[in-house]
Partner chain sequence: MRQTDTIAEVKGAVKSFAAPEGGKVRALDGISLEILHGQFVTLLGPSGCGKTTLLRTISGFEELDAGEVRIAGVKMTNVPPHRRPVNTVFQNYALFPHLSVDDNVGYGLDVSGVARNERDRRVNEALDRVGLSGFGLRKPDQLSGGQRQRVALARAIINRPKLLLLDEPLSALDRNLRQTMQLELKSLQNDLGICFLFVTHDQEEALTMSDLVVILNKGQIEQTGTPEELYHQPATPFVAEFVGDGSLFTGRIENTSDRPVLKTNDGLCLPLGRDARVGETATLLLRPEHLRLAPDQNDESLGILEATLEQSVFHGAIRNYICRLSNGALLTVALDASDTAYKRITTGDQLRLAYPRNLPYLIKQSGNGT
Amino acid sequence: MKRSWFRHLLSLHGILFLIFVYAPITVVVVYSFNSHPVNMMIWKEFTFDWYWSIFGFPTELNEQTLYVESTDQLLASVKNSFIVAFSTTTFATVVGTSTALALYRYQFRMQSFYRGLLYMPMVMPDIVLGIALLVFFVTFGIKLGLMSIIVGHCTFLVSYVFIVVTARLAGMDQSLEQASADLGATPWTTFRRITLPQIMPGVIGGALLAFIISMDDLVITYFIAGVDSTTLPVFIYGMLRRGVKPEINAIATLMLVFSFVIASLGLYLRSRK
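Structure for this chain only, please, in the form predicted in complex with its partner chain.
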């Protein structure tokens, strides 16, 4: 029948799409367990060695094939990434959420202009933002380091949180706040007991988004990171320039697992009303 023919085509489309998206990732994960030291496209045998080696444990691998010269460097970059991501997320979440609330609640002149300003960083090319921040920091004599990365990330992550929370606010029933006030709650109580719980999924979603983006950002960070403040993506990029080695697969897989955990956490918190 014509219909079933169409349905098959549709399923095929779905399968091809999934392959298209997930095949490269699967390859990375699979080959992170491949023990062939030179050509990682040739499967030799299953091993955890690459994982051991990136954390600096002794392995049976030939020293020559190893690539991360110093596990300390890697761990330092991971630590930097976490410091940046946590600070940025905290700041961007607080500022982004308050901004969203302010624009939602109050009517003032040039409101849509402000709104536009807040959407801008979303469409601004990363590279432009990176250069602009670099020029700014250099001009004002601000030392490049963790602080400059945090400031740089905040400039655009505030927007992300703002947009997510605004979307949530738009779906909130405005009469809830009025009902709360009507029952005698002060504005602060209303915020704490009604507004915040209502927008919480948005706030958490925005925060997780900010966290992931901050952890993951390469382009902007590349411009504004100091010598001693390398983050994980910048570190990996540095490794790549000297050729793709199997350990990168292991690092990538670990990052993947981490992102997956964060995303699942987000989904879980969202589904819990």
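Positions refer to the first chain, counted from 1. As the structure is a prediction and not an experimental result, all values here were calculated from the model. Take the two forms, superpose them, and find the largest set of C-alpha atoms that agree within 1.5 Å; that set is the rigid core. What changes on going to the form predicted alone:
Form predicted in complex with its partner chain already given; the form predicted alone follows:
We keep it simple here and write out only the one chain, dropping partners and molecules.
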């Protein structure tokens, strides 16, 4: 009897936890289709107009009120986000994978300390890292812009790629590399034909994870972004400071769908044998 009540209690706790996590997201998605032009919490009727208005298409709601200050600014922020995400992902994937391979193959002094340093950017509060990067750029006279955002994102995204690739390396069969060397293959051939195919799911998974985190980052980007380098999360935050507008729900829903697809693909590739 006690075990039965305990199981029911755990089930109830799990259901309440899922509701607590996903109820706010569900509200955003549902009200992104609300046609009320003033108060998004008052349901009027179903519409796709907010999604059309994001991209500058004329709608009936646009004639009543304009919420997106500038479609050009919105698209420019999306462009900046993709530039930063692609650049950061490329650098973080190369450096994170190389570091994981180096720590996996070689033993040296203070290796555990060095590994701990790689974990630090992940556990460090974003606001602390953002302030530290801002002080660093200002001290050395580095202009804030897309380059400063890319550098800032690389400082912590390398750690994410490193951890994902390290987990993949833990299950790799080293005997295949040894056999390749015994058969006369060069180190580069062994890496290209043996090592890389085995760790490729981890590399791709880490790259996708780094990409989506870079696309969604707000706190660090807010501190180190320049005037003409606004990313999409910073643009949305600027809109929120002037009130919660219906089109923000539509933009947030599109970002949610995009993030879910990329994250799901990354987890799938990471779990492949």
